[in-house]
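Only one chain is given next, in structure tokens, and it is the form predicted on its own.
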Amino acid sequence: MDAFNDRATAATLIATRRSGKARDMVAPGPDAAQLASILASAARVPDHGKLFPWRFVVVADRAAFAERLLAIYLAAKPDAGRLEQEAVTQFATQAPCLVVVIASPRPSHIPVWEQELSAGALCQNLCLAAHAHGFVANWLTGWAAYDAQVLALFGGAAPERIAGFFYIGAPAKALDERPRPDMAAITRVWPG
């Protein structure tokens, strides 16, 4: 099945996900309540000792951030073009809704790798909540996520760190599938 967005079963819309492109999305985004809902499902993730090891921050003021992002860039980078201060711009604007998730490991007997690792798992339930919602989303990193400046600006300090930007939107066309492993080659059943 290479429908983009099957819905019929959990499986299937599983089975059917795909990324779309950011600046590609158009609206409409998901409103409030959708919203509150994929957030709520992507929570719904394992998590040994229940540290809420994450955290989101949904940005709203696009144009505020884009500022801020922009400001940054430059700092670091103050000879940068024109199409490079464009594309900072672009990443900051691109698509109707931008969540940013930071992984916020707490202070436990539970190693940081596997509270990374729930963190990991939210970031791929936010992509399968927006697509059950009936949304494209698309999970990007790039130079920003790497900034502590960045990170900064959504309240976040080490050991915290950006583990992605999801855009969520409305694809502005059909969707391209990508190449997928083969299963053979990546499957190993251990005898024992």
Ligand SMILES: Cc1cc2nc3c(=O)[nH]c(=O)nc-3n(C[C@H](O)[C@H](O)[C@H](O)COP(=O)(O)O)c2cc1C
The other form holds:
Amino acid sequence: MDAFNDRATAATLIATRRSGKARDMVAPGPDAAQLASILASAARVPDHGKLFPWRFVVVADRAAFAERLLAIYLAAKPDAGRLEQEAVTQFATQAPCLVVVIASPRPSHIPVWEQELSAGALCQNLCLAAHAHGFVANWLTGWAAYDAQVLALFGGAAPERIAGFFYIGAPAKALDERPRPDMAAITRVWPG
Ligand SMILES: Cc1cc2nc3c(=O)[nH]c(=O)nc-3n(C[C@H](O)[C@H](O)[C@H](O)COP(=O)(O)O)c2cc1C
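Please give the corresponding structure for the form predicted in complex with the named molecule, as opposed to the form predicted on its own shown earlier.
Every chain and every other molecule in the complex is listed next, the one we just looked at coming first.
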């Protein structure tokens, strides 16, 4: 059995899931058909009220995204040094594939909280679907996820929110384990 993202069965894939690090991803990323399949799987998510309260933006022109992201960053922080600027550029250009998930709550009696939970579930589905196709994924946020101008770049506005930037590719380095919760500490049987 592979240590991580073992694709033998759905159960092993989930039990051994591990994100890749976006900065360590190399080609290949998904081709157009694989990405379409990954996004369709991601959208197959619990959704109270069938509102589809989320959407995807596939960032096809990474250099253009880097340029726009850096312009937004420098407008707010004109004194940003070289390392800071390089980090912004890296965020936009790292990994073979980048998809932005936008939570788009609809006017509805369904609480926004539930619609955003559906968006979060979609995000995890996206990661798992990428892993099921033999890639690794990485869900990142950072300042760009909370910046109204970045949201506007993707045609969004409040109450929409960027749920995350999803990088997909092949891992350049072996994955390793990270601390996992003590299941006994987070699980109770009620009544105790
Ligand atoms: C909403 C959300 C935002 C995240 N943003 C970041 C981030 O900006 N930077 C980061 O290093 N990890 C971030 N993470 C964590 C990684 O996506 C990843 O889950 C983590 O590195 C643990 O690895 P694992 O998925 O293999 O358990 C975020 C996770 C979530 C759920």
